[in-house]
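A lone chain, given as structure tokens: the form predicted on its own.
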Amino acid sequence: MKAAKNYLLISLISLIILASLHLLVFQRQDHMSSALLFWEFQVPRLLSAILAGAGLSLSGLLMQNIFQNPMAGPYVLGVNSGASLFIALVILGGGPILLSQLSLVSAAMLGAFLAAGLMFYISTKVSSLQSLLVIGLMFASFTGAIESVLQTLAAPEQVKQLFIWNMGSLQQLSAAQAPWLSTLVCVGILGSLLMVKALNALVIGEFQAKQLGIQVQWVRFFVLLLTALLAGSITAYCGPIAFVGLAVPNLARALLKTQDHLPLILFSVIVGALFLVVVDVLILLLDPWMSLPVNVLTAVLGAPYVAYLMLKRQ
């Protein structure tokens, strides 16, 4: 437990230092400093990185708990794909009239919840990790194919809007939207902290959890709800961001060497935020030479670690 506290303290201090560096680099890139620039552009972009990293890492940790699978995550198992499909239906106008009336956030959360529910149902029918991962990839391919069909029928302006959103960006969050995303992510974090006892019980097995008086089905439902809330809202505001929700929770377990979800949740939230702040600092530093989407760097940094995890598991 002492080691866990040390890791948490180091991560929190690192996050504060990197957040300060992020603001300094942003000011250098724009060669100006004003109250308007600070509150309208710098703070929302930094908040976007912190909230997206924290929320995606937490949603990955929650999914790995209910699936009892370290390779589960909102991107790998199609939760992001479900959110992306529903957003495409809204942007391209290919959905039912009722769906077209939804905001991007509502549509993304609905798509994420349905995708998470579907993958959870499938996980009860297959016993192989490889099968579940393949099905998740197939689901992502299926939703991608539907999006491609919709693009052929949409106007060029709509296709361009969807393309920009699909690249993933930490610059899309406005100052007016920042309180909404902050509230949604904070609700997700608070909800998961209130479920620590139930999450810990699920680690030792479903039967044992029931013996301890845990309502397993309700716990799973609320976990799916929190995952949809976190992954859906972040995907709506920032676009699909890969590997964060898969890599960070596994890193948390490897370093903390515990299955207690209180330190795991806190560490995943802090390190997830730290990871995306580092990514955005790199994007700002590289901006004079190239403009990189956030998904490129998360893949470059996260994919090797995920590959290492799979090789180690074999």
The other form holds:
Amino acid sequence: MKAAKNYLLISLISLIILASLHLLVFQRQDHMSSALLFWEFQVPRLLSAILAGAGLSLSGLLMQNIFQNPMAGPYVLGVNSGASLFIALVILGGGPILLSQLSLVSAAMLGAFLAAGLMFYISTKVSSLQSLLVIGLMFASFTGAIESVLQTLAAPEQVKQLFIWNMGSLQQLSAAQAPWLSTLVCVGILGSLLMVKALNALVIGEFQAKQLGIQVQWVRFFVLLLTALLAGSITAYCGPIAFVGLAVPNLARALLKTQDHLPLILFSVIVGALFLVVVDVLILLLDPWMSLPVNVLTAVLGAPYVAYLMLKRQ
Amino acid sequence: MIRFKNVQVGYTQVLLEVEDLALDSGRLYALIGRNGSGKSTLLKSVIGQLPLLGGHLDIGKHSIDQLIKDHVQRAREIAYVASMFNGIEALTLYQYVALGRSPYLGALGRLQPADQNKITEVIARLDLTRLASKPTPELSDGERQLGSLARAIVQDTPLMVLDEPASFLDYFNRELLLDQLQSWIQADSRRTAIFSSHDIDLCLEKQIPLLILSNKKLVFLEKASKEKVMELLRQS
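Requested next: the structure of the form predicted in complex with the partner chain (the form predicted on its own having been shown above).
Entire complex below, previous chain first.
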């Protein structure tokens, strides 16, 4: 427990330092100093890195718990794909009324929730980890194909809008939208904290959790709802961001050596935020030479770690 | 006291019936039956994971129907041990045992000092103290099974149900598990335990009263000879 506290403290301090660095790097690069630019561009960008990182790694932790599978996550299990598909439907196929910001977010959440529910249903039918991951992959290909079909039918301007969204970006969040995303992520964190006891019991399986007095069906529904809320809203604002949800909770368990979800939730939230802030600082530093999308860097940093985890499990 | 009255057990068809049977508190019962005779199904009904197809089953002063509806109360009345626990990455033995306190904790799942004392004491009684901080995948089958028993003990229920708890254990660990179970019963006269087993010899040697599944019925034998047991099993 003491080690967990130390890790939490260290990660929190790192997050504060890196967040300050993020603001400094941004300022140096764009030679911006006016208060307006600070509040309109810098703060929303930093906030979206923090919120997306925190929310995605938390939804990964929750999914790994209810799927009882350390390789689960919103991206590999197609929750992002569900959100993407619905976003594509709105951008490419929807009428002008549907194109308001709110409908983009609610469409992403609906898509995320449906995908999460579908994958969960499949996971009760197939028990093997490999099959489930392959099905998640197939689901992603399938939704990708539908998006391609929609693109051929859409106007070039709409296709471009979707393409940019798909690259993942921390610059899309406006100052006016920031409070919305902040609220959603906070609701996700608080909701998860209220389920710590149930999440801890679910570690040893649904059957045993029921015998320990946990209302498993209700908890499962609530977790899927929170996952869709988190992954859906973040995907709507920042695009599909990979590897955060998969890598960070695994790192949390490996470092903290615990299955107590109170420290795991806190650590995943802080380190997830830290991870994306570091990624964005790198993006800002490399900006004079090349302009990298978020997804590229999260993959460069996250994919080797996930591959290492897979190898270690053999 | 566990009371069966015209109980019908099964998923869609009636697999077995228990007409009239009362199991006294303060005792340990062994459930014996051949493969496929419905031992696990009967135990699932007793712990409230499978609704009865008919009849009445009372666990202490609650009916099983009440307990199926009230999850927390059920967890305070009935503890369950499966035949095998494989261990979970990053889950220490202490944390595993501590899960038994879940029905008494708040939503945040924080252990109070009284919970911690209880857990430490039970771990010590089962001689697991030196393993408490080890991750469960690193323990032996026997150590994990004792851990499952410890978890059920800290759950502090009047009834404990164990589904073939010793089937993956060697002779010495089987005996150790049974002895620990018997001393748990003896410590409080309100306690009852039912475990299923194929180890007829050990049950007879320890003079454990037997519940034998024979010909879709449950037969209670206070003291039995091996011949009698075998004869009943052949009928199923």
